[in-house]
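In structure tokens, the next block holds one chain alone, the form predicted on its own.
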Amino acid sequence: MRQTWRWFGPKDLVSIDDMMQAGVEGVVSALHHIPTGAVWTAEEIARRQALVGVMKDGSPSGLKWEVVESLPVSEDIKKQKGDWRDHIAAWKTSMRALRAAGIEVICYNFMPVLDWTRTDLAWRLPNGATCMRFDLTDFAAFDIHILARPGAAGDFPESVADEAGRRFAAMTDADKAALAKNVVFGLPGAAESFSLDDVRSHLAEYDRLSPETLRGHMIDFLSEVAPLAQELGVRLCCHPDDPPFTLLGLPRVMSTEADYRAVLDAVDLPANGVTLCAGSLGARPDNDLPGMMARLADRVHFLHLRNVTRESEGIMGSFHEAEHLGGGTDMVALIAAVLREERRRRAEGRADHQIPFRPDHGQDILDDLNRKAQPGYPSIGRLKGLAELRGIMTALDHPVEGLRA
């Protein structure tokens, strides 16, 4: 398992020096400043690679940009409207430029409008740490009463909708503004500039677009890009929906193992693969992460290892970011499944036998509480998670015990 670390670029408050001290082997990054639908040029890619390659004092870091997360898929592509064909052409051009620069793994997602959704970006835990949280009742209060989406109340259990009304009535104007800001933060690149009217406009564009239609659009997209990825030697890997259930009336098509299997079978190429995010998929109780790893193993190109604590047992429910070895996913069993797949790949002589992973998210602890880095991406919290994951990897692969079949 190849240890990587997500870096948001020169504005990231967690530096190249920090990840060097964490002992990671590679970097996950993206050109977030380039508008969705535009081409990532060779010059922009090289500029990011150069930044990854040096520490603050100018010393070489020895690190390389190894995984793209994410090369964004435009809303036009998802809806097959507007400039969607031009955007696919630009995506393919960007993929060629990335491969020419030596980058082989490209993560993307196919979530409409929201890249991810949380209602609290710094929820306080009993020990004083903070983490991101999705509270279903708060989200219902936002959807029904703040956004005022037509028909929203019918998308929640009656008890949740009723409690959301009571909670909304008790909110101050500041509470309402903070909740709306937290939810809108999941809009790609738009946390500070999107209004509620902007959100309503985006939602209207998806009105009456069924999950079956959206899945068809995804398959059309992959039918265009995956053959080129296969030719270039690029591994594409789709990130699951976060959270993995319907929100705001939007269709979701990458929430379960069956969703992945449908898309992998429809475009049956090794280049068409999976980002197995244990946290996103683990937010619903019917997703068996170790089993999914075992059954989808051949097409898993990238791993996000994190954990969540589900606060209810329904498919749609509240959850918060747990410690990496806490929460509902058996992380030891999941890593064991990954190591078995890596052994199998090595025996086959596959060049991609080492699967890149990153310690995803993390709780804000110690100096993280003062640093105020990108929500969900603390320095020390992720370092703690990486240390825990590294310990499991070492123990399971140690010759004294060996990897159990």
Second form
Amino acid sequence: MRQTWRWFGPKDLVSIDDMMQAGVEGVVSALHHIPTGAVWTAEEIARRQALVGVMKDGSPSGLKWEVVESLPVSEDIKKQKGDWRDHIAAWKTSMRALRAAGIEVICYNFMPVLDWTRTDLAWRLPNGATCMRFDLTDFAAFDIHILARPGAAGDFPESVADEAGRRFAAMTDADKAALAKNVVFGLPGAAESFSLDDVRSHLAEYDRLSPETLRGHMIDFLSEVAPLAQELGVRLCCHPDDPPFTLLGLPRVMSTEADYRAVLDAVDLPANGVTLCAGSLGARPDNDLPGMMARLADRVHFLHLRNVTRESEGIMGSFHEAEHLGGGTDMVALIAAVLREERRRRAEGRADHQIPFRPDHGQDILDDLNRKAQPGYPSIGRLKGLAELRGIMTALDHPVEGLRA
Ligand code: DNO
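Show the other one: the form predicted together with D-mannose (DNO), since we just had the form predicted on its own.
The complete assembly is shown below, putting the previous chain first.
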């Protein structure tokens, strides 16, 4: 298991020096400043690689940019509208440039409009730490009353819609603005600038696009890019929907094992793979993460290891981001499944026998509470997660356990 860490580039408040002291082996990054649909040029890629390679005092970090997260897939590609063919051509050009620069793993997602969605970006835990949380009732209040999406009330259980109405009635204007800001924060590139009207016009574009059609568009996209990835020696890996159920009436097609199976089988190439995000998938009670790792095994090219505590039983429900070893996913069993797959790959002689993972998200603890880095990406909270995961890996791989074949 290769210990990687997400870096948002020069604007990230967590530095290359910080991640080195956390014991990181490789960097996950993206060129967030390049508009979706445009080509990532060799020059821009090289510029980011150079930044990853140095510490603050100019000495070499020894780290390399190893995983791209994400090479964004445009809304046009997802809808097959407008410039979608040009965007696929640009995606392929970027993939060639990344491979030429030595980068082999590319993560992307296929969620319409939204990327990840939370209602609270700094929810206080009893010990004073904060974490990200998705509260279904707050989300319903946003959808039904703030966004005022036609038909929204019918998409929630009646009791949730009723409670959302009561909660909305008690909200001040500042509460409403804060909730809307949190929800739109997960919109790619949106953070500060997305208005409710922007959201409405994006949603209108997807009106009546069925999950089957969206899945078909995803398979069309993969039929174009995966053969080239295979030829180049690039491993593509799709990130799941977060949370893994439908929101705002939008179709979502990467929420379950069956969803993954459908697209992996439709474009049956090793290069067409999975980002197994335990935190996103784990927000749904019917996703068995260790089992998914065992079954999707040879197609898993990247791992996001984190945990969530589900606060209700339903498929669609509230949850918050737990400590890495807390929450609903049995992290020891999941890591054991990863190590088994790595041993199998080594025995087969596969060059990609070491799967990159990152301690995905972390709670804000200690100095994180003042630093206020990118929500979900604190320095100490992630360091703690990485250290705990590293402990499990080390223990499970130790000969004293008799696990090494
Ligand atoms: C959130 C992330 C996602 C992820 C993309 C991958 O913290 O896990 O934004 O990077 O969905 O395409």
